[in-house]
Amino acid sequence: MNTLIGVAAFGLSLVATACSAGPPTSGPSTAPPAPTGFDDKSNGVADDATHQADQAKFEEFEAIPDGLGPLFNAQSCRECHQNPVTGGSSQILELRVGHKGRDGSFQNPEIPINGGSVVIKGRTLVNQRAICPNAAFPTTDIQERVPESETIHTFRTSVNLLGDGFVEAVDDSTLIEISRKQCKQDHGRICGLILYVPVVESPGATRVGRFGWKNQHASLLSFSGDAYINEMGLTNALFPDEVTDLCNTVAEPNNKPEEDGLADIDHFARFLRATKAPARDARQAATAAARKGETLFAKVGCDICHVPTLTTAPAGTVVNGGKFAIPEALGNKAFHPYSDFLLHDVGTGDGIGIAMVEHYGKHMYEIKWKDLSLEAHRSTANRMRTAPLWGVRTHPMLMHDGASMTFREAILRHRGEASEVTERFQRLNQADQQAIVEFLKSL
């Protein structure tokens, strides 16, 4: 087995690593704007007919003969990503659990199924559905249930995926520079963590994470393969191993390339890369209250983490370990996610660390990953990705756990690194606080 690069010293020096030079990342941009809208049309990565065909794959209903399960949460990608259109967020919550070890660090759960004959390890996700007992396996009971030993639990909302092609096309140096500026400003009170994560389709390569609540992925293909196995139980080229072999009757990998040479996860990734960024509510944005709120949003410091504008790398830039070249439709585009895509401790962390095998495959420890730090991954337990605010007006449940129902409630939950920003918000008069809420209603 190759040695995994990930000594503690490297994890503790990530902030210093983030101090390398990089381009400007926020403020006015001269780059052309990224296309926006909720019209289900392509941003130009593919023609509309191809995009619609990819969307149909994303919406496709999976059944047991396709390889669904044995443990799963949904039967199509759209189940968890559909509001207001396919690829958006949803009210669907997934369950994650674990416990603290004797040293106080987070430990992955051990969940017995089928009367304890099998114990599920190496993942924090608890699937809420199972395909058996059924007619073929009448006495095999594999439904996962949380044992008393797992005292840490949380729900997480399904994230918006619209516009993520532009996020994937942001150069690592852009995110590193944001982190460097944050860590230098105000004596590092706010300091986003740069996390290098495996690019599963390019063994050995890593990139700055940006997808998922813990930034566990940097590649949309990796993200798609992860979701296919962990949310629907369908094995694929990147994740060929089932979570359990009980009740399994379909050969691995369940999904293989078709006549066009593409497997489902390839269609998923292309679909996401071709989605338009969430559009603002133009009428709401034009109101005096929203315009005032936008100014106050920056004045109190919300924009330190909720960065208004990012610019993608030039077209032709090769990323994801050499597996993806940024196309013209995504290259050198300014977009407005209102996020730095970094990990922060704002007092709402769920205590759940990144389960390496779950997100990178059962053989990830046999690979030597460049710049990968186990210590850094362990440090994510109480950190969450800055929630991108584009399209937030379409989210009925806010924050990672969906536990905040109003914008004001979500703002006031921010503590930790965001404590001073929250205090500045609280010192505003009621009209100014409401103006910030009106601004958020425009996003």
Second form
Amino acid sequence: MNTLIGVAAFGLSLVATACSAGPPTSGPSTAPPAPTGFDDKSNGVADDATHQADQAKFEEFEAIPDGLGPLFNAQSCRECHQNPVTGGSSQILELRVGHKGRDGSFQNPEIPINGGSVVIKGRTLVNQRAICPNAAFPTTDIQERVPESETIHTFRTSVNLLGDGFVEAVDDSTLIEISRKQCKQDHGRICGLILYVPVVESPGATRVGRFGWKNQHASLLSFSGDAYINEMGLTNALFPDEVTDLCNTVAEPNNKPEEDGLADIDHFARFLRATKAPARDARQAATAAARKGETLFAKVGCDICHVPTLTTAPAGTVVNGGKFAIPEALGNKAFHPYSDFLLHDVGTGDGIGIAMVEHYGKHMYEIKWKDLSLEAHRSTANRMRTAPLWGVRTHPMLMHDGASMTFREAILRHRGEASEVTERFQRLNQADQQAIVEFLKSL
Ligand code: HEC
Ligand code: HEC
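Switching conditions: you have the form predicted alone, so give me the form predicted in complex with heme C (HEC).
Let us now look at the entire complex, which starts with that chain.
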């Protein structure tokens, strides 16, 4: 790992002992608000020049000599995270597949490439691009294609990343408390799943998952390493193994720290931690309909899962298995993600479980991870993370699969744990239903 982040974490961890005594907050908060805006400026985690330099790394196009591929989806993080500014969402859909085993449980796919000379295992992602056949390897055909054995298919939309530093800075205990409250309040009908996931940069440590459609990660550095290998094919300190060695010509890891001690994934993580939260549409939010919709949103119970306000842990709190100390700019801030960051079965589950090797590395089974439950991981197959609604007005294709084109359509797809809330929505008169939609258009 790079030394700089390690040193910073150590320096700040001395502060932590003094500050982390207070209880976590999830109720009404007096904490100052997190800064919002689509303005490419830092939230205070880094100075603006550093933030822009980190953003340039996130936007950089990688090619074969840099280590791109052999299998990949895009050449830059920004290709999928750009709307309306770098770090937002996009229309890019990814493909995930698998099948059910004899016992009915989800099984990862087996995808033969190069005429079956190699079979890709341990991941549910199907990469849509490959670097060969090319001039150097004219007869090596590694394109992944879905075999008929893989009967479970889903698309997954590219999500918003802006403001994710605040999400990372939420204490596990805050999420656990939300889940407890939910499970009690609604006769256990709505009960978000807490999933402990490996912190890849701190082998053995786990934390409550909050990132990705299945909450497969808790750390932005872990997610950056995962995305670099799985979306772009660049091996890195956290994920040193190629998905396939066919057509591969660049030594591992493709990406090493530079003079400043930081590798690309460190820049990506710092860029994301320094982004401002999505800003609301102030004009739309001020309309009478949107204001009424906000009240109705809470009245029918949308806010049980789409929690309007969360508060981050105090500055200095050390998280991610000791690898990250929450900086001043992210500590004790109130923000409005409209999510509980928990997993629910709202009847839309894509049937795809979390592929352990894909997300935590080829050697993950050699490590003993605290509180890791394979059974809990398996139970995610039909659950999805409550989609955070901040910035939702910038997504024309809704839900994990992008298959809902209007807010009403997305709402009416909520079943399972959300059935009663959906029924209460349907019992509203047309004007009140529309008011909720007008409110969503302001987020
Ligand atoms: C080909 C499109 C694509 C590329 C390229 C891509 N991403 Fe993503 N990203 C996605 C999708 C899709 C998801 C949701 C994944 C899931 O859970 O299935 C996602 C999720 C994330 C998340 C989780 C955010 C949250 O709030 O849940 C982070 C962090 C992230 N990406 C960072 C990156 C970084 C850093 C890069 C570059 C190394 C990158 N991504 C490249 C498509 C992409
Ligand atoms: C039991 C928890 C729960 C309740 C209650 C709930 N939602 Fe959701 N919501 C979710 C989950 C989980 C998803 C993601 C589902 C998926 O993608 O398959 C979601 C997705 C959405 C989306 C799509 C967002 C996007 O970016 O694609 C919208 C819009 C939405 N919900 C609005 C509402 C509204 C309005 C209500 C109240 C009428 C409501 N939800 C009630 C859990 C809930």
